[in-house]
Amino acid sequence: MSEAASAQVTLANSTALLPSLGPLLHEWLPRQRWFAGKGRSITAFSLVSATEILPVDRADDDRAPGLLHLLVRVHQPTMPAQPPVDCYQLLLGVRSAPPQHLAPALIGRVPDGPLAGLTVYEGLHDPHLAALLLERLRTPGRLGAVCFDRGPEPIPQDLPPRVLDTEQSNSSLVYGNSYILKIFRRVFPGTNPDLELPLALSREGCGRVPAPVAWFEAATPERLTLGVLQPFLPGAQDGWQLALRALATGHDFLAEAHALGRATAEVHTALAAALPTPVLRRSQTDELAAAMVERLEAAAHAVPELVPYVPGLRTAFDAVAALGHRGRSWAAQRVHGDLHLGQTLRGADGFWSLIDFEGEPARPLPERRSPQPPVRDVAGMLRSFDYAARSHRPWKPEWAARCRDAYCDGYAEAAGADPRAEPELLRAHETDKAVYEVLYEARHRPDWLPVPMAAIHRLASGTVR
């Protein structure tokens, strides 16, 4: 056995690891965007592995850091809609003390156990660190419990990397204009849709989703995604931006609208061709809208402003499950699960891609892997465009009106099939998906409540538009 490999076995399996590093991590962790467990304390952690992707070595560690992969699990109080044990991916850099331009990467620096003295950072930010990954991913194999894996396509040497930070349940690394990888920090048991989707997309040869290049995942017994490194779209604007971009200047968004939902549909079509496409009969009908009531039951417990709307929105979901009894059934497949304008890039040529399959991070992955009717994704963009219309002043209710018109209007014209032909399903996604945004931005951003609740106002009416 190599000193490398020998090094990497001892750390891996020292019971001192996780106990030296936990205060620093008590510290660190509930300050970092993609921490699911705001507002609640963390009781303990729980090592489930740790590989040293580059060892450290202590006879060089002034210039030669270390890179430890880490899956933490993170014990907090149980909480309505709030799992009491959730996993994270950790990529820790290991100096004895970094250079200065990583001090805003700083965790702390370690007291005691096998990394005693020693600083521990957030890896992705050290340029070293992070075209280390890139390597791994380059040359698929297994470290410890990371395996990594790619296509057929060869990857480039020396891609310089660098971080974008622009993320919020994840982190993502672009490489030289030519990748990004995206890293999953809450992982689950089971493939990553993110992952599992696209590769399904390619082997259609749907060009909306850009196909995977390499991914890494664990086996700790089960199988979880770790990451994936998919084409960078240099150039690309996200639709977010180009919407508000069209408001400030007095444009519609129409054409862009349409487009979108050509696109919507082709992905969604591929999809069906790849994979499943069960029915939803009465008793399957009778669990979409139980875990709709569910989930408004439990957003309003969190969120006070909600409960005066609960009678109102749940009829929405009673709806669905009236015409389930009365024989009504609906196609269903897999979607992209939480799709809006920011999941969305347009290129120079104008052509539309769709991104991040991972669906709604706050979901169960068994929930987020089931296949769903593909009025949801539709549901999910038909907020974003009232999320658009409402971050302007003034509020502009008819430019998202018409914005959503033209999207189920593209959306028809490529699927065959108008999604505003079923008011009653379109109704309690939308407002599914409405209850979903006003937990979130009671949870992180508070300012933007108003937005969803508004929502929430009409759709407890019974009014979709």
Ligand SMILES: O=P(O)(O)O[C@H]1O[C@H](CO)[C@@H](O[C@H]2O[C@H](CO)[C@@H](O)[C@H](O)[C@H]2O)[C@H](O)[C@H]1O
The other form holds:
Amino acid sequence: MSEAASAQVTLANSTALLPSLGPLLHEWLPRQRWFAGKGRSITAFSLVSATEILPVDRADDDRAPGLLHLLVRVHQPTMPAQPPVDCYQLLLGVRSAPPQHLAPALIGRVPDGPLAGLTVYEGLHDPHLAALLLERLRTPGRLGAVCFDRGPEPIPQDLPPRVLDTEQSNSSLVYGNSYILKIFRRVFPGTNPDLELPLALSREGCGRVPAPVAWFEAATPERLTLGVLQPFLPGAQDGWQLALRALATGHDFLAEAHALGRATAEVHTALAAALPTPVLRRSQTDELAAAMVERLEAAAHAVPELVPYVPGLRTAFDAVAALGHRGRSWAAQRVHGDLHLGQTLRGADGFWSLIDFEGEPARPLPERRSPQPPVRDVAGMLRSFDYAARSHRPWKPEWAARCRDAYCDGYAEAAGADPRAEPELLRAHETDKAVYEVLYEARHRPDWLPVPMAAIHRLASGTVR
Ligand SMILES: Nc1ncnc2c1ncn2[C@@H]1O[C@H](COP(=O)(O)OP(=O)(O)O)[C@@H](O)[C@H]1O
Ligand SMILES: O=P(O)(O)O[C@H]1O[C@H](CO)[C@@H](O[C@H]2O[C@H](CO)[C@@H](O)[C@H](O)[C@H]2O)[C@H](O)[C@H]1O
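Switching conditions: you have the form predicted alone, so give me the form predicted together with the ligand.
Okay, now the whole complex, with that chain kicking things off.
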């Protein structure tokens, strides 16, 4: 970005900004779907960076609104297994009198400080500002703390933006049904795997994942990935909706489950070719099992319903450690990390793609980026068939069991290795996933807690299906 553009950044050192915005954010943040700290009180905010992507100009509201990019640390009293402070990315529109169509996006009028008298709102809902973000991505460079970058492919101009209206952990804008820009909300030091892995897969020639065409990062001392622009798959339907429809209409989902198994295996093969593939020997297997035990204990601390099952669930992790002690080793590699039916998209032509390589949002980034046995993703999908079958009345366990087999068959055909051939490893990963789900549901969707709890009941008794 030109020096002139950098010079527009006038609020970056403003210590007065957060004291005046704080009360508004305190009220607004916990109501956002993507806010991970729900249920915990916010004790303080601190500013990591403030960048005027479009200068905040209070002189004349008929001119372009301001777009203020903030990275804000939100301090909350800790709970087990949660960091005390999370960093969030905010894109605030700033106007003296926002037009009526922006009413649902309003955050509030700032009473004092550098933005005194101006109204701030969720900037992504302002088409003018959403269009500006695409323009920044088309023309790479640095603006204050934010660096925009892109691949070699040209990106067309003036594609009309719309905010994607789905339940999400982050926020997405769709441009003219051609591209989707995912804006990460809770951000972490280091490269987000949702940029790193799709880039690696595209370099490897794997067409199962939409390849990033542009991205932006924070140039704070450690790089933070802030957003990724990828091709939008128009007319695609996600695997979760398709599975529920199949259940509702009394259809099986075997051909789809099989194709999903193949797609997963192709992605794994490409990731193994692109990135390191360490072998997990005895000590690493011990670490893998110990980490699972630790997550189980933390989850049981947070969700007391788990406590009676802890000894039974632990046997799954102990079995893997015992195999390691008897000399068994396993190949590890980078994986998706949070694979479930909702992370799969079937295009209008029937071709399956995988999306959202961020990993489990609640885990620390270094852990999400560490190589793991690929069966971790297989276990995630197997759990997802169980979720689908359980969310339908009457419960159809045999529907899930058939899907699980078809998925593993498809995987084995394309990977040359059947995940069912390692039953201890598969059970340990399914157990670990179900434990994660219990914690996830307790925090985000308590009504869904019985779904993973049913699996916990089954897995604690050593039954795999
Ligand atoms: N390339 C794409 N083409 C079409 N739709 C997409 C694409 N990527 C994501 N989506 C849609 O956006 C939703 C959210 O994307 P996702 O990456 O899962 O975000 P989050 O991490 O916020 O949950 C998906 O469920 C899917 O419906
Ligand atoms: O927001 P993400 O998609 O990254 O993932 C989180 O939310 C998922 C729910 O939306 C959650 O998935 C769980 O519920 C799904 C049904 O809604 C089911 O298909 C999955 O198997 C189950 O794990 C996911 O765990 C969580 O990380």
